[in-house]
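Below you'll find only one chain, the form predicted alone, shown as structure tokens.
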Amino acid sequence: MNIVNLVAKQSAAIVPMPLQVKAAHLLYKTKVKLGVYTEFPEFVEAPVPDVSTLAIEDIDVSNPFLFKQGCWEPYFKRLRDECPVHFQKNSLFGPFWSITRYEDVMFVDKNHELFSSEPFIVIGQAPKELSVEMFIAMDPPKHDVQRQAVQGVVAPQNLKEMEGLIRSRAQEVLDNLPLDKPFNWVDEVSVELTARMLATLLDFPYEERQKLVYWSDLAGGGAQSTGGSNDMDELFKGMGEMAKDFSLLWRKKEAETAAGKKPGFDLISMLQNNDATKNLINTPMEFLGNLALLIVGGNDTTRNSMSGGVLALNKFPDEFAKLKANPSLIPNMVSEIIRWQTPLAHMRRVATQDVEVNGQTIKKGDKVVMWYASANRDERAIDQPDQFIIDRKGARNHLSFGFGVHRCMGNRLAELQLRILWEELLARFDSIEVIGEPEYVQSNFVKGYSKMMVKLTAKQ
């Protein structure tokens, strides 16, 4: 380590990571005034032309308006069949491939020491000075460490432990819903649910809930990194005050087992008991990555799949009342729900050599980016996949997760809660009846619903 970035280390240990956060956010605005930086273009949103009408060089799946507009499908049908590993050269986010068939998706995500997933793990960056370092985006050794540091968390023993609070929850949120009336379905259930167990999971003061759900959306929705429409100023203000409240949670807990007090089964308090990652307050990139990294892991597969899954029924009503007659399909339905949604659309690695992958040959150091959700529609791999299919059999050879060493984590949780949810809804309600058309994120990243408007009628 040379004696610059040894300065800077100590540095970052002693000064409080809020104030360090402002000091990033006042030297970007000085490099974009001087020029250093060109602030990224603004995503104004203009009818997605039909996919026909281009030419296969000119086709770009990093338009933000593709999922927001519902166009998407067609795209990435048509580079499966005919150009399925496509190169984009003119892209806001720079030149890049895309993987769209199930096959080759697998091929690079099992693939870690030819495809690295450093230094990031989405379509385009955030600034140098707001670069967060999360193990998701890091490759083994280092990232096996840190991810084992938390892995307790999701263990089989623990998740048995929160299913009854899950459960008490699930039915408090339901129990509170308006029959007959129409109502928001992802502000009232899918962000209420994800935002209790985000709580849960950190620690974090219940009351405050939602300012998790809040960073979360920040996390994921700058223009420069997936196309959203959250502004620069906005998410250096939004890091800086999750800084500090997890800075404040992170003391407070030392400060209790100091004392004496018994570490909980929280993220963490996990994070403060492993020899690897008891020290990453002092390393505030990497401490803000990998809390990002946790309330978006833990917000959006769960979250979105929770609205995927009523929409999906409501579309396949034959679906709803196979489910109705036997509920005991629930679990593979979970599955078909999150394959069918995909709730993140993709996973960017970067060449670490030459490789070719179906007949194109990948250059060293050119991004790759893996697209879930065209994988989860691919035809060769999977019968029917445009189908709501709740009793399809291999539900849960899905890619929505990802492979290889960097499968979320949480995918156990996830399928817990929504497995919950299920069981609860068909326990309370004859009908969930989505009123209109659902309203999309603006993301090439999260493919997520910003508004559903849904009427319940309940069991008689």
Second form
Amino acid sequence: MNIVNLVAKQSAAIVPMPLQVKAAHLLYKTKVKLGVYTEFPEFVEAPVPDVSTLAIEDIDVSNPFLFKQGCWEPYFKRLRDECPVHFQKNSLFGPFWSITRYEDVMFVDKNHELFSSEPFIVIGQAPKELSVEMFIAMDPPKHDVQRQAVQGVVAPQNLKEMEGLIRSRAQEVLDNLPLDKPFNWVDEVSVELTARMLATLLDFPYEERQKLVYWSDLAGGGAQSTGGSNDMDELFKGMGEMAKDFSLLWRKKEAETAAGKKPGFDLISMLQNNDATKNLINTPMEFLGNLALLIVGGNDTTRNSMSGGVLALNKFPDEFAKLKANPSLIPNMVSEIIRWQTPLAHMRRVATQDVEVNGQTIKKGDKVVMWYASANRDERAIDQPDQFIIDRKGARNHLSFGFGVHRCMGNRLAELQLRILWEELLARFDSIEVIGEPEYVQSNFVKGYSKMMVKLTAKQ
Amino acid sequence: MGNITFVEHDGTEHAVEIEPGKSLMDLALDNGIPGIDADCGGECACGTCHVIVEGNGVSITGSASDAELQMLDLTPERADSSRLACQIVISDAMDGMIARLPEFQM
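Given the form predicted alone, state the structure of the form predicted together with the partner chain.
Okay, now the whole complex, with that chain kicking things off.
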């Protein structure tokens, strides 16, 4: 360990966390200035070429405009058909393998000893100075310990208690929507509802809940990590603010508990009440990382499934008629929405040894990207995969939650939120019409919407 | 031919005829037993076919593999004789076995 790292490690225990993030930012900027780091280039949007004009080795599905320009489907179909385990050696994120078929994604996801989740689970990386640690990007056994500390908060038993609260929050939002007049569904419904839920789960000041949305978008939207449009200075600044607010919240809860108050049933209280995580605040990068994980995990995903469901029912109007005639299809439709949307397009692994996948030899140390968005449209595993079918048989067998030890911890909360949203929508509105084309997020990771204009007609 | 009995969390019992060679998960799905989601389709990768075996089931079904234990660790309703139904291959010896379902699948 060199002297700089040693000092940094010792100071981590005494210097307040927001100052540490600030110092990390300065160090990062200095290294860029000195030429130690080349600054990651900003992505400039250009029309994505027709995939049929490309040689197979030139196909680069890390291009963050594939989803934004709505042309991802033929790209992944070509890989699935012609080269299901595909190597791209020249991407801006470095060389990587793409796994595109259902069966192969399942194999990689299941075998965590062959495919490590460390150090990052997105295609790119964060700057070293901001290398936060989160359990989604840890292997067992450390992963298991940290996950177990928090998974109780979203376990089905506890969700049962929260259903009434989730429903009343959904009702508040829906009762205030304009009728017969276009508005942006993404901001007014999807973002708003998920922010309310997150603030509740974290016991974060309710009136400041938009901060959670902002931090989540920042943490998930770096150019270097996922091809997003956020700049590095904003990222450091945002993470500094997040460190400050969550340190305060942590200390406040600690003081309340010390004063004899019964610990609440929120994520921070749960972390403080678990031996494995009660001192998490003393390891700032782990503290920040796990909070960012819980925020991003509960934000983009559900948000974009809330928008995706509306879009899907507009693209497949017969399914909306089917739904209105039979609302008991809602739970099955929720799984179908999550498959059809696949709000997180990929997860990344690193091979821990040479391993053969579908005839290709992946070398130890190679980056392996599981494209859930592609595998959820794999004709070999799913009948008519591009169709949105609300009474689809086996709708639960989608890959959007991942499989194996990293399977989505909040899956039941996501399903519950979406089920309640659709129950409340059907009770109020006759039609939910998408006006024009939605706008999509620039990212190779978040498959989502930045804007979708919608017009509601009240139920007669 | 013998029977295996699935017991729902509310106590409802479903006696199902044994089909040797089939997985306990498929037996439940094929007989419409509620409470088995089987999201991964039998790959030991999701933990949504969790059952708690009772009676002679504990000794006959053997012990869970490491991969299975790792998935079971993720469920808060885990008991000593918890198993994933997809990892149990049915045999005639399982006549009379009881498979209790948790309140929720994870």
